[in-house]
Partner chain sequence: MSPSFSRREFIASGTALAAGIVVPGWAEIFQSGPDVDAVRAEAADEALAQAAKLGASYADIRVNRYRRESIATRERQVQNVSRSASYGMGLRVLVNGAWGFAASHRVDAATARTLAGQAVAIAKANAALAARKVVLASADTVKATWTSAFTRDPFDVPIDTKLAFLMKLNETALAVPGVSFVSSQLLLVDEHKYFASSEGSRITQRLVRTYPQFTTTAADRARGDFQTRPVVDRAKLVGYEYVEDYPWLQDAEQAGHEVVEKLKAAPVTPGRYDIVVDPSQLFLCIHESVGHSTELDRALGYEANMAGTSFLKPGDAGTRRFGATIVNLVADRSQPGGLATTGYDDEGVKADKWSLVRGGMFVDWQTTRELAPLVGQQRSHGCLHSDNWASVPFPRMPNVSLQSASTEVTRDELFSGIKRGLFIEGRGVSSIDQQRYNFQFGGAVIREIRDGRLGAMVKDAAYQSRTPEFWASCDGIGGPASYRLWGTSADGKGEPGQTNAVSHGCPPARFRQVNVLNTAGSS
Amino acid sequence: MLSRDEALTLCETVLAHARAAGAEDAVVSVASEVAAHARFADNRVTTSGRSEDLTITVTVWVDKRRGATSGNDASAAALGQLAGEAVQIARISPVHREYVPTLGPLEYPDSRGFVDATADVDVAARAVALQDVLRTCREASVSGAGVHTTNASATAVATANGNRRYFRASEAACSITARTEDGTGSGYYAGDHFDVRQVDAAQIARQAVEKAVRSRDPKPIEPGTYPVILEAQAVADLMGFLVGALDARSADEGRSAFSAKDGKTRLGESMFDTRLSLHSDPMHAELPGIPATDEGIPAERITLIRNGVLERLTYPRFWAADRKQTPTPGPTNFIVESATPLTPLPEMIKGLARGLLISRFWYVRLVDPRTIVLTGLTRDGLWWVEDGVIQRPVRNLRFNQSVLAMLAPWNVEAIGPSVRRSPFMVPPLRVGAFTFTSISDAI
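Isolated chain model, in the form predicted in complex with the partner chain, this chain only:
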């Protein structure tokens, strides 16, 4: 990966070429990345590899006309050609009506989410860890499949107006699916962290194996509306659709779940359980984010939902200028938390008279953007709970459920401690009503 000096020097070179070719404004980014993985199934490693790449992107404006190119060749000739080609594209493009001048000099804190141990993963140590995982699976007579990934990147950005920034980030993740030999039980567990040493593959394997064994021989129940407990993973599987709707422009244009009648938005409405809040914080200790938005606005802690009220929609620079708003300093991550004392998962189960315990969801898709109705299926661990005790595994179910209704004030019963499921910190939840529409035979 490139150092700050190396990456910014490349940026300056491309900027100089762009200016020489006639660019009036420009932004150049140089991202170097290294990624490694080991994938296993059938109790052996199936694929494993390492790759490195470089992406140089230049966007220029000439008479407010825009052109953009990217490539991965850092040779002197290629850098000049990349900039020249962007300028040529700009010259033949129409005026870019959403042009906003690039940012000038700004101060940024260093990113906190990078460690060398993740960038330079020790292949031998990883093999030993996976050996433990596979042994755990063999001893439990389950078939283990999963993946261990490490990624690291360094990104430098320079604008013609003097903005300079450089951030590094790393991410390690491990997920494991254990399947019983008779094919009737399956369990999944996952963990991620910016420091690979914090990803405990052995513990993830034990959780997956336990879920597989406990989920053997599930029996069907009637589809319908039930109280459910969503483990944190299941909440994370749905959360992307909620945060994807927080864009102000879509809401202003009347095509978002946060659009209201007569051209208004739902800002300020108490739409969610009053204990729920959603914020973004680049300095979060467990889930640090890049301390700048993609557009370069220095990222700050921002609250999007406070005590159930939709407090903020996000404005990128153009839409902020159009609507006379300030560009939103985020989000760079999504932290869902409760304002009141937390209910750990075992307590949630004890407090459930009749309902389902859900491990995770699969193939979740947005069916109705007006109310964020999603469809998808439960997977790798679904149990019937009665009188506060897990009674038996049940067959997987397909759901059709609005996220807005799921998190509504009348529906949330209990909120647990949040855990990292990048890019989210999410809690397990118990909700009063969750709607399933059919049975799946899949294990």
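Alternative state: the form predicted on its own, after the form predicted in complex with the partner chain:
Since only the chain itself is given, any partners or molecules it might have are not part of what comes next.
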């Protein structure tokens, strides 16, 4: 990866070429990355590798017309060509109606989400960990497949108006799918962290294997509306659709679940269980984010939902200027938490009279953005719970469910401790009603 000086020097060179070619405004980013992986299937390692990459992107404006190019050649000739082509594209492009001048100088805190151990992963230690994973699968007579990945990046940005920033980030992840020999049981578990030493592959394997064995030979139940317990992975599989609806523009334009009548929004409404809050914090200890938005606004801790009340929608720079608002300093991650005493997953199960325990979802799609109705399938573990005890595995089901209704004040029964499922910190939940519409043949 490039150092701060190396990356910003490349940015300055491209900026100089862009100005010389006629650009009136410009932003240049230089992203260098190193990634490593090891894949395994049928209880043996199949591939491993390491890659390095460099991406240089330049966006320019000429008479408010925009042109953009990108490449990975850092030679002097290539940098000049990259900037020149961006200016040529801008000259023949229509006026960019949503142009706002690039940012000037701003102060940013250092990123907390980078460790050298992830960037330069110890492949010998990784091999030992994966051998333990494969041994766990073989001893349980299941077929294990999955991937262990590490990624580290350094990104520098420079604008024609004097903004300079440089951040590093790292990410390690391990996911495992285990299948029983008879093909009727399947389990999945995953973990991630910015420090590879915090990714416990052995624990991930144990969870995946246990789910596979416990979900063998499932029986069908009638589709319908049931109380359910959503493990943290299942909650994370749905949360992206909720946070994606927090954009102020779509709400102002009447296209969002947070739109109200007469061009108003639902800001200030109590829409969710009063124990639930959602915030973003680039300095979060477990899930640190890049301390700047994609547009370069310095990121801060912001609360989006507080005690069930919609407190903030997000304004990018153009829409903020159009609506005379301040651009939102975030979000860069999403942390769902409860301020009240938490209910661990085993206690949730003990407290469930009749209902379903859901491991995760798959193939989730948005049906209606105004109510955030989703459809998708349960997968890799679905069980019937009765009198506080897991009774039997159940065949997978298709669901049609509004996220708004799922998190409504009358529906959330219990909230567990939040765990990292990047880019989220989410808790397991027990909800009173969740709607399934058909049986799936998938395992």
